[in-house]
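Single chain ahead, written as structure tokens, the form predicted alone.
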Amino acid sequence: MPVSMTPLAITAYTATSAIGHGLTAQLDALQHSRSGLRPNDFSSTPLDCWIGRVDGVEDTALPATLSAWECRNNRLAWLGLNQDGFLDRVQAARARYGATRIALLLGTSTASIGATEEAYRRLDADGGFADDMLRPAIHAPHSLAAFVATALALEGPCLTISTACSSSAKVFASAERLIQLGLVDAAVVGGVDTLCDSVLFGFNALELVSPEPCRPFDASRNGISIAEAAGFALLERIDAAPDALQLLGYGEASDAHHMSTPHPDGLGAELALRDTLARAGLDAAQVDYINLHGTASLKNDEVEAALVSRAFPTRTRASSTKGFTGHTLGAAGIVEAAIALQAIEHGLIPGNLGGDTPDPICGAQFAWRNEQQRVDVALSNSFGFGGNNACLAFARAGFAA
């Protein structure tokens, strides 16, 4: 078992999404139970789906400086990075810390395919990328990490990690082992996904999508929605901001099952969930709130309730909330956990949004509607494609495990 971490300070963190631009925004559709999903009216060819767009990404531009980035995915980083003075924040810190001591770990599961695709949809008689496609940099996985680091003018460890849905939550256990060993003093950690029509018609033609909006743990539920958005978090040691919230522990494991279907058991999502619990010196019933992976797929749902009805009290609330969402696919793990945070923050816990009919085999942990209590620790799961599997314990400032 793992040994106990120095939780983390979080001093800044955001995120953006088909809910809107930055946490106000995110913490007004929660209260509200107001859903960002609308039908598909983004892929090139039909289809029959509801989407989580986010508003604004056509209308922002890159300053000229970073204008050889330009490409969707980097608009909608762009737009995520302006919210709750992020910028600022991480300005601030590479003052204090220098800018090769802060570490850049980025999660994502397509970067910005959608610019090669277009760059394929657009190409010149001779069967090459038109002149205004020619830009390597942003026709590669690595192009959110190195435009972020250009745009953040940052020159520490660059990283980026790509392990599906769990992409954007393995990077904050990234950071703390850079943290813990010395190599940095502070991480900005986070993820963007952009829609594309890879991941539109890839999970379709997986029969994962659902033609209406998602109902995570509902018991007709038939699919996912996909959706995009951004978000970041700043990292720092608890000694530099000990009124902060805190990133108690982590868990990772990979269960390695099958491409695309969980190990039946949830073997790989508990032995995460045991790691992280372990690691943040918590017990079980200290847990509050968990923010669910709940994609609203048959097997991945049925999967994570029987881990919940096992492994927690009746008293821990818990709930998917990608009925809001959709499903951000490598931006989930940081815009559920800025959720997370803010149900500490708040004394918030979400509803499940579009769980009208639960299914029989959720336990009485579940919160079907949102619910108002003082929250002191909250999970957030973020299980993968592939048994990717991670677990994030965020607790309020002064709490002791």
Second form
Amino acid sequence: MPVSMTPLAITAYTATSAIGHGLTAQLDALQHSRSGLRPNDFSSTPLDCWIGRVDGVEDTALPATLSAWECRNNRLAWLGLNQDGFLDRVQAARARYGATRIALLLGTSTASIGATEEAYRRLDADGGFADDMLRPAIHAPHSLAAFVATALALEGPCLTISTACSSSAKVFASAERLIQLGLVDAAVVGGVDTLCDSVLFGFNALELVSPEPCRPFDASRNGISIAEAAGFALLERIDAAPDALQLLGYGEASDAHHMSTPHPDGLGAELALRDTLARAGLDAAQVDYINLHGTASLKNDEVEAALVSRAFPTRTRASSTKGFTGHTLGAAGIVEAAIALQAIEHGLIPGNLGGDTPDPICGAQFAWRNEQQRVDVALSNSFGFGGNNACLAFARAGFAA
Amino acid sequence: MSARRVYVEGIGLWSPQLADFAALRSLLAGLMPTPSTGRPAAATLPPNERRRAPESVLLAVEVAGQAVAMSGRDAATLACVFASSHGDQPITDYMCATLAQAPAELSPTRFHNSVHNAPVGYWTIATDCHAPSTAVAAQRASFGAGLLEAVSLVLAEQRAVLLVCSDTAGSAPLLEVTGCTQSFGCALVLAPEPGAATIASLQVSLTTTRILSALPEPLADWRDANASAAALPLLARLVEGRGRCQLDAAATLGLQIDMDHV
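Target state, the form predicted in complex with its partner chain; input state, the form predicted alone:
Everything in the complex follows now, all chains and molecules, and the chain you saw is the first one.
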């Protein structure tokens, strides 16, 4: 078990998804139980499903100096960076610490693979990429982080974490280690994934996509709704911002079971949870809210509901918010971290939208409708293909476990 | 910036010309090592997984297996950092070509093998490893950035870590943007304390002065042919067991490594 960590301050955060641009829109959708899902109007050929598409990505031009990075994923990243004053907060941190003393750690599952798909759809007569697609930097997994490093003028450690749907949860762990060791003074973390044919037709081939809006933890759930999102957070030492929200802990573990199916007993998920609680110095009974991975896939929800039942008392409230946003894949970690942070700031337990006929496996911890209550500690679960599990623990300012 | 120290306990290496770290040692001694034969053996995988696995998985598992065997550690105890600049290029090529022509025919297996963490996923399954595992990328700096991630995990958690960095060769049309013309993979087992298996200590520090360490003549062009071969200055130093080299940790950040016998 890990030794407990010194909490980090979350001095800024933002999220942009199908339920809106920035935190105000996100909170409004949560408060009014308004889903952002819509019938699929994105894939290059028809696919009968619902998606979480961010409005306005097509109209978000990159600044001229960044035009070499043009692609849907980087446009969404730019749209996300421009919400909630995030750019200004990073600029202030850069002025305070220096560009080399701020790490940039971003999660993504597919980065700008949509641009590579486009290049293949319109190859030259000789079978090569068209001239405007001959931009090596956007056809690589590091496209997102390299773009954001340029856009934010950051010159510290810069890393892409790509562990499928746990990617942008794990960035918090990597950032904490770099700050703890004094290698940097602050870190910008986050993640972006955008709709593309690879994930729409890929999850469809795995028979994991629902033809309807996804229904996490519903007895008749039948698959996920693919979605896109961007989110970011700025992490600093707690003594630099004692009045800020806190990252209390994190945990990471591997299922060692199967590439695309969770461990039947939720072994990796539970190890990540126990690791998180130990690092945060928390008892499970101190957790007020847990934002679940809850994809609405048959297996994930079954395994995760069982974990909630055996790990938490009934006073802990639990819900999936994928009925609002859809499954934003590599961006799910940061989007749901932002929802957990808003739960703390606004005393809002978002209801588990879409779970109209609760699966009997779900315990009394589940919040099927919105609840108002004080939230001191909130967790967020993120699980990915390859049996990759991560869990994060957040707390209000001044909370001491 | 202050330096941080970790200890190398195992080294893995595979390319079409070099089957392992001993082959690099012999090449740098002016000998002609026997080239690798065919695909990486990846003996850690169960036989049926080995038959089905894409080359990106075989390559990563091969070098990981070599490094862990040299360290004498139990693979199940090692946290894992697997880096790759481009992921599985043949699968990217297959996916994009299929999506352009007949998207509904996409193979579900190729899709779940397309995730960047497929190699580390197969590795943790094969070794029954429940430790933290991650998959990272940083363009041409993937090895240096992956090493920084691994070193920070070793030091912050005080535990041994398996670092792998590998890229397989690409083909047209993707090759034009990846420039990856030959396979190369390497692995290190890193520990927080010296021990019986220690090969060398690495003192690691970040620097904004960017220098690209020169490579001995037989390796001179390898970095151009594969981004993961950016590890070669460190691997060549490990043959001697001492000396200084510098790698890119990011586009504007260097990782200076001072190596010593223990």
